[in-house]
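A single chain, nothing else alongside it, follows as structure tokens in the form predicted on its own.
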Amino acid sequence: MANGQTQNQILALLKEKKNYVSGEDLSRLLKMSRAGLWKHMQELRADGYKIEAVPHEGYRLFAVPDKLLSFEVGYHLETQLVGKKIIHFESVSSTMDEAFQLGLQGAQEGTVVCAETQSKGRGRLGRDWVSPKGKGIYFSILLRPESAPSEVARITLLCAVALCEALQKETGLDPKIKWPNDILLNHKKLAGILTEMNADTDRIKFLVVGIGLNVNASRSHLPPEATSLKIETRQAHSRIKLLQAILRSLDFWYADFKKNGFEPAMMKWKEYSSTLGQRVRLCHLKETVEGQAIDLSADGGLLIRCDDGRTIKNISGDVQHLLS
């Protein structure tokens, strides 16, 4: 039996009992020696689990580490697709790169790759994503929608909806979406979404959706235009609980997209939008235009009524909010 699987069984037994479990009972249930059990307990403690051992009483789990460990994130997650397989790293260059390689290798849809930190985290348009260790949620999801490449923007937007909904439910805050992929709180960037795909001309082979969320980072950890949940609420938040809520929300909205199309997510996106109705500047290729963001197109593009009278659709350019 692999060490990871055995340790997950130990943790599940300790969590279910919620009190002391004798070493004799654990050894019997796991079909291993007391010495083998002790070795696993030491390895779990090294991972940050607080496990108390009392003679004649047994073992008791009284604290879990503030880490996005696969077992902790998956424990009672109860999703249909997203997060059925979770891979955790202490550090990676980018969860996007790891998930993309898994996609090429045929990994199952819904696989989640998360990390405590990223050395080369990235955002949209080649920007860096600052990833202070243990202070945020950095993860990527592998999806295999039966869609054309032209529909990729829709999935980015529905992921923004899922993220806002989860944050609102868990924190009571009122996050907003700046088209297409920034989540704002009090006009500062709280989270970002990046989508990359592997596709043929007419169909998507797979998508990787990456999300970076600033959770317990202080101002010194972040660029001036960013914020975190801890800064906004003045208290720390459980990253495990938040990630579970986000994965459940993503699972719901992705299933809804496959069943009912994009319109339900689009209507919800408009409720969360901080861009619609705003005066904006669009920088795309060699053109810069200003105007008002008036609507979302059926494929997820932003419709802008320009000052020169044109109405244009923006799919990939950079949009800035301007003062009215």
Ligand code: BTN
Contents of the next structure:
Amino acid sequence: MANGQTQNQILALLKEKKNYVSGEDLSRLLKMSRAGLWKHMQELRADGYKIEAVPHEGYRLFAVPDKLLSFEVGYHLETQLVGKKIIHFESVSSTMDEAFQLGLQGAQEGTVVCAETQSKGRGRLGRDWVSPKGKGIYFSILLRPESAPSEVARITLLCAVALCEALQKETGLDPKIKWPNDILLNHKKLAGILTEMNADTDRIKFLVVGIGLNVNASRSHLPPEATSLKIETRQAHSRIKLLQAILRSLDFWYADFKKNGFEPAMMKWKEYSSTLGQRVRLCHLKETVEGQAIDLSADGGLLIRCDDGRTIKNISGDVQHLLS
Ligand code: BTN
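Given the form predicted on its own above, I would also like to look at the protein as it appears in the form predicted together with the named molecule.
All chains and molecules follow, beginning with the one already shown.
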């Protein structure tokens, strides 16, 4: 795996020069033999980097692999916390489990675990998250907020805001949030967020927030209710650029929450919401109610004015949007 520090230095040098860099210069800068350099180049090529070697000219990088490699995602990322450490896997069971283990081992806040595919990607409420190889962005981030467990829903909503804002900036599209944190495009599910927590009764030890975004998947890859950026826009999108935009946006909104609390993110959530103002059906504790979604509660729950006159707060589960 070409993800060592030396390979990163080689890639940085090749990217900065844009043109040929002589083997002699590289050997000198990296303090290694020409044979050692050649070995590293072979490892980078094995990872999918296209590097040409021309006698008397040197090396030139002309294509990078379409993978969420930590060097590519971290290159000029310039975040304060999110993605300072990025761990990339070809395949995992679920990035949630990898990040959770790292959380238990004391890994630094903001660590990101991403994968090209997941064999057991999971969603909320025990659902599966289909993760076709190289077609989506599947990652989990480790957060250590100084918050009570009761505040966890708000952090998830904040991540939904960050995701929508990044998508909007990067693609010009108009994503919406279906309560609590489904990201919809043209009424179909484009992305989802899953939060898992390690906590005492009064204090979060750490959170793992997992995001799955369908990028270049085609219809046959996805369940019927889902969509992808490629399906909606009829063009492929750079997963690296998108992931960078998402990490920057998460970095911004998480820092904003630490400084200003949840209020700004909650206001933004309401702007992106496709649920507020809608007629909804809620199946809750063996009871099914219908009514209008009127607001978010302070803890991130959904307030519904039921047809029977009651106003209820729903903090978990799903709602169905109904035609009014
Ligand atoms: C949902 O909408 O139900 C949440 C889906 C979350 C999927 C992501 S993909 C990366 C991370 N790993 C998982 O197994 N799940 C989350």
